[in-house]
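What follows is one chain in structure tokens, specifically the form predicted alone.
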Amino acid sequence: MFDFVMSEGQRRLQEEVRDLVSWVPRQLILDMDAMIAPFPRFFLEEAGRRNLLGLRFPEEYGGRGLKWEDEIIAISEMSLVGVPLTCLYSLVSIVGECIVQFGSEDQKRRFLVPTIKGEKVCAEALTEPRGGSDFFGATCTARREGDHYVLHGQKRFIVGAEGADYFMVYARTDPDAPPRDGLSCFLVERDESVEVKTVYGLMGARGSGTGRVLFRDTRVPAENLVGEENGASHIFYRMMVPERMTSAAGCVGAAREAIELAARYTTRRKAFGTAIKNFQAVSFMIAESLVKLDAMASLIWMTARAIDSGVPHGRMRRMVSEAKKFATEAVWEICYNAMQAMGGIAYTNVYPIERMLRDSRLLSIWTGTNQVMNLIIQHEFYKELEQQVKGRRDVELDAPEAFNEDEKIYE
């Protein structure tokens, strides 16, 4: 993000974040990639005790009560660790957002305040192996016996999974409801009945412990439901907000990072007697590189701006979902520019740049493909078109023969 607009505040905690980020053994990063590393549980304690956890929620919980403003810039540090442990830094900051809007002053004691001090593990457990961007086709469901719900079906992709000690559970409550209508959103902590499988590779965001969930007859307590029961739908397009946001996030600080590491080889490797940086073929990959960085942190900055301020949610939607797209597709290019730039040497592993651009290749899948975000995006705007706004000059108008209502044919 960028220094000149940040205040005194939001500087320190940049400091704060750096020094956890240093902090953050090498080798847990080499390991994790490998995908022989154990669940990094310590690293969400180490970060609990270090206050950094759930930024935005209130003092009261353990939070610190600021705002999107100051998470992104967090998470933007985080990126720089990888994506796998930015993806568990920012589950706290998803599943938080849930138990924060819609959970109950008992969920937000036995949840919420240890995943903030990093003693318990959250994950989100939302897509399942039949589909993830038809959220409200969900078949996992939970019927409801005395005060207990029993929860049975499976959800896959589920990051955190292996370390987790309580899922967030999206479930269908009622088969005969029109699909949004049906769905109940769950704290369902882990027990026997929950199993965890490991049944894929990936091919990159290794090591934050991705995995298959089943809950096979899962006894939730009924003081468990989150939210109304059947009211999932509004949980989940509030959700959308913190995944979107903290996948655009996540994205800066590992671009200009990129950026860098191909700046720098760039500036000492020399071909024809002279820096590969002075053939424009190269630096000029890096200019279209620092553009796309600097557009990506504007966008997500006014984005983050636009949600503390409390724009409509309509053009929250599409804010959120421009930032998430423009960002995730940004990271990829600047890696792939940052590999192109440096040739053969960073498609082996002496640099990070290969491990960088298979994570990055995720970023435009996950909480919505950016396909989806595109069906928001133009959703969202062509609403806003409907709307008239007074003062604004009609553009239209000036034409010369702007008149001419026999020439505009619409049908």
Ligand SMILES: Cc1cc2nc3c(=O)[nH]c(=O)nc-3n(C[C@H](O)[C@H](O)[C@H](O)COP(=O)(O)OP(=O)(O)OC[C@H]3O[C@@H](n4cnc5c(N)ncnc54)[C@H](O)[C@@H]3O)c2cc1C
Second form
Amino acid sequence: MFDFVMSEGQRRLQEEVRDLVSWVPRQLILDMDAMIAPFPRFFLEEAGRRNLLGLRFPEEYGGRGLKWEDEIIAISEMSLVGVPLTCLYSLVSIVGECIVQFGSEDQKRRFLVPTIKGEKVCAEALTEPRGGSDFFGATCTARREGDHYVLHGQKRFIVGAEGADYFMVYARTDPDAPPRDGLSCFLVERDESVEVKTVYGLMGARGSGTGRVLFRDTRVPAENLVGEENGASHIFYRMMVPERMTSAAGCVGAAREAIELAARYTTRRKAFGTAIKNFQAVSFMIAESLVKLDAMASLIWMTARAIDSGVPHGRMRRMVSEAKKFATEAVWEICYNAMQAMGGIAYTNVYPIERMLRDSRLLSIWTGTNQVMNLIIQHEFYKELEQQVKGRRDVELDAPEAFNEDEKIYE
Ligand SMILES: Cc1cc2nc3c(=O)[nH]c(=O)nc-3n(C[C@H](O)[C@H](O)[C@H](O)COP(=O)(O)OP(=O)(O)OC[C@H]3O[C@@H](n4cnc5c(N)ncnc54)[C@H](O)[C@@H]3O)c2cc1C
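The form predicted together with this ligand is what I need now, so please give it after the form predicted alone.
And the full complex, kicking off with our chain again.
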């Protein structure tokens, strides 16, 4: 993020996060990538002890009552320890948003407070083996039986599944209602009826316990229903904000590091008797990456400010989707450029660029694919287009033949 637009408080927050990031053992990052590390619960415990989880949430629940403008700084710094830990860190922001916005007081006390303290690990379970993009086609069911719901079905690719104490789960409570009107959201505590069946062998973003979760007639107390029965679509639409903002912000620090690693290398490495940065073919890759980095940081910053200032929902959805799409594609291109600028050595594990490249590939797939981002962006824009902006010049008329109605045939 841009240091020069930060407040004193934001600078202090950045320092605090930098301190936590420096505390993370190097071996943990290596072991997570090698998929030999146990689930890194201690990282969340430490972040909780330092009061760095759930920064945006009210102080009465253990948060700091900060804004998106602050949280993106924290997540951007956090991204130096890699995608999997950043994702576990962000899950508190994601699941916490659901509880803060839609949960009961009891749910805030039982789930949110210990999660912010780092004492309870949460996971978000939307995606099913049958598909992630078609969220409203969810087939997991929850049947009301007295003071409980009975949850049955499967979820796939759930980050943190291995270590989670509870899951935020969407399930169908009315099979006869239209898809959008028959889903409910639950906080599901882990018990013996909840099985994490597979922990996936991933290309990147490894070590955060991403698994398939089976609910076999899991009994969920009715008081763990979040919001209203069959009312999960409102929650889902809101959850897009923290999911996508955290994905976007998590690109910034990592992208900056990739550029700096590559730039440093190109000042040291020589070919044809000169440092390779003296070849424009090399240094222009650094330039292109810097433009992308600053553009992504600007877009994320502006989007955070827009959310904090209460921009209308449609505009917020568009901006959040744009930020997620742009940042996640930019970080991939930046890692690609970094590898290209460094040559063969970057393809080995002597430098972390190969891990960063593998990690970053995930970002344009999860929290909604970038194709789905395009769907939202165009949808919201076409809706905006219908609203005339009062007092704005109609540029369509600034053409000599603008009033030639014979040529303005549209069908
Ligand atoms: C490592 C990892 C971690 C993840 N973590 C979580 C998690 O913690 N919680 C969770 O719930 N999910 C998680 N996911 C799931 C992720 O969000 C989904 O993979 C993603 O939403 C896409 O769903 P899918 O894989 O089922 O692909 P599909 O939905 O089958 O999509 C396949 C392709 O079709 C395209 N497509 C589908 N529908 C449309 C459409 N209408 N218009 C245009 N293109 C379309 C997609 O863009 C994609 O290119 C994770 C995934 C991975 C790989």
